[in-house]
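As structure tokens, one chain now follows by itself in the form predicted alone.
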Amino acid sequence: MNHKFPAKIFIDGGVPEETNQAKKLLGFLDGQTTNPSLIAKNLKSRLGNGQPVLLTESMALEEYKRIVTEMNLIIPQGSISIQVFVDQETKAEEMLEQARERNKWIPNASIKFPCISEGLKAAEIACREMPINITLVFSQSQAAAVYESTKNAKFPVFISPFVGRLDDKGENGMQVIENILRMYKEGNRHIEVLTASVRNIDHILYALHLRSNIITIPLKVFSSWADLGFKMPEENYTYPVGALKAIHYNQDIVLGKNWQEYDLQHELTDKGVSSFWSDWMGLF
């Protein structure tokens, strides 16, 4: 990272043209995040021309590989997150098989696993073989489990709390970022906190203010930020909480336990896994 921002700046999307556009606006990009819903949406619009898309899974995976390869050409030095495709029944062994294959697609891949029990079981092994990103995180307890499951990592580890989805249900999603960063100060800082599901400029400003390690931003919000000259938060910046319900720091959740002892359950994680799976499988 060699720029004025205290965080790495990623673009969130499934379209290489957007990657290129964001890079031109900012002058650089530190990375890219993708997910099954974004890729499926891109494939439907690009291949379907408004008509139903009929693909085999192998054809769709080849398209996913082509898309991230194109992104790699735009940001060859940047991390590009590629997701394993799972539902609640998928076993860790299958996730690892997918991860090892996807990791061969491009030299700067970071493989995304969902924050569910089998996902962390896979991540515990994968973090010793490749860069990884644990996604669909919504709680301090989940973040503690991610920390402990990846403590023997030999490659970079990202954690992706989804702030916008918490906001959608009336909770202060940015407070989860705040809580995770606070908790991680007690550890060895082997994990980079990636603020995800960014919906507005204040999400960006507060993430910068909190010193989130990474922020991933969809092009629509990216463009709005560009219109403001990539505004930075003032020193006395205050996040506009409004009517959002507080998510308080839990002093009882501490690092140092086996990861299986932490509560991984969150309705939004379950919903996210289901949504990613149905969007991807809906292509076939």
Second form
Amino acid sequence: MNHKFPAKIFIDGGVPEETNQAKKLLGFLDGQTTNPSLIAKNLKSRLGNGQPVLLTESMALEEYKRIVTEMNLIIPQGSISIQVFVDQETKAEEMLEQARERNKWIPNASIKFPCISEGLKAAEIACREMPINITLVFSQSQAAAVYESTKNAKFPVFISPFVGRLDDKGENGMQVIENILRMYKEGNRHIEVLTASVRNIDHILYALHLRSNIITIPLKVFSSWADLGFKMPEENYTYPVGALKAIHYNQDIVLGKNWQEYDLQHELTDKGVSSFWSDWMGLF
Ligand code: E4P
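Would you generate the structure of this protein in the form predicted in complex with ligand E4P, following the form predicted alone above?
Full assembly next; the chain just shown is listed first.
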């Protein structure tokens, strides 16, 4: 990392022009995250002119490839997360097939798998073949499973806890980042914690304060941060928790078990899987 920030700074979005704008604002960009909803939104607005889009699935996939290829031209050194498309029935083998295909799209791909059982089964194999990113993470227990399922990784592994979606339901999402970083201190540091679902400047400041390895920021929040001169947290920074409910560190969740022994269940993971799926399938 060749800049003053203690974290890698990514843009979260589905539009290459936004990648360009963010890079211009900051002067550099370490990477990009995308997801099926963001890509579907881009395709709808560009191809549909507000009308239903007449696309086939293979045309839409070609578009996804074209979009990330454009992003790659803007940040050739940057990591770009590309997601597999799954529902709760999708098997690990199919996820792997998608992953291997998407990994050929660009040189710096990181393939995103959802934090569900089939997703981690696929990730366990994929992490020996390509960089990966485990998405839709909402709990310390899921993070322990991610850690154990990827401990033989030969490529970078990111974990993406979604802080904003926890805040949206009144829980302190940033505390999950704090808890995961604390638990991972006991480990071999093979995972980079990527703060995702960022909604405001305090998410950025606290993620920097906590030394989250990566922060992915949507353009709207990116621009507000730019307006503040890309302000950093003060030494004595405290996160304004407000009325958010605490998510306490659980001492009983320790690394070192088989990943299948940890509780992977979280309602927001299930909700996230189905909304990514329906946003994508809604294109056809
Ligand atoms: C990250 O990789 C995700 O694309 C993203 O941060 C999700 O954020 P949202 O909760 O705003 O959809």
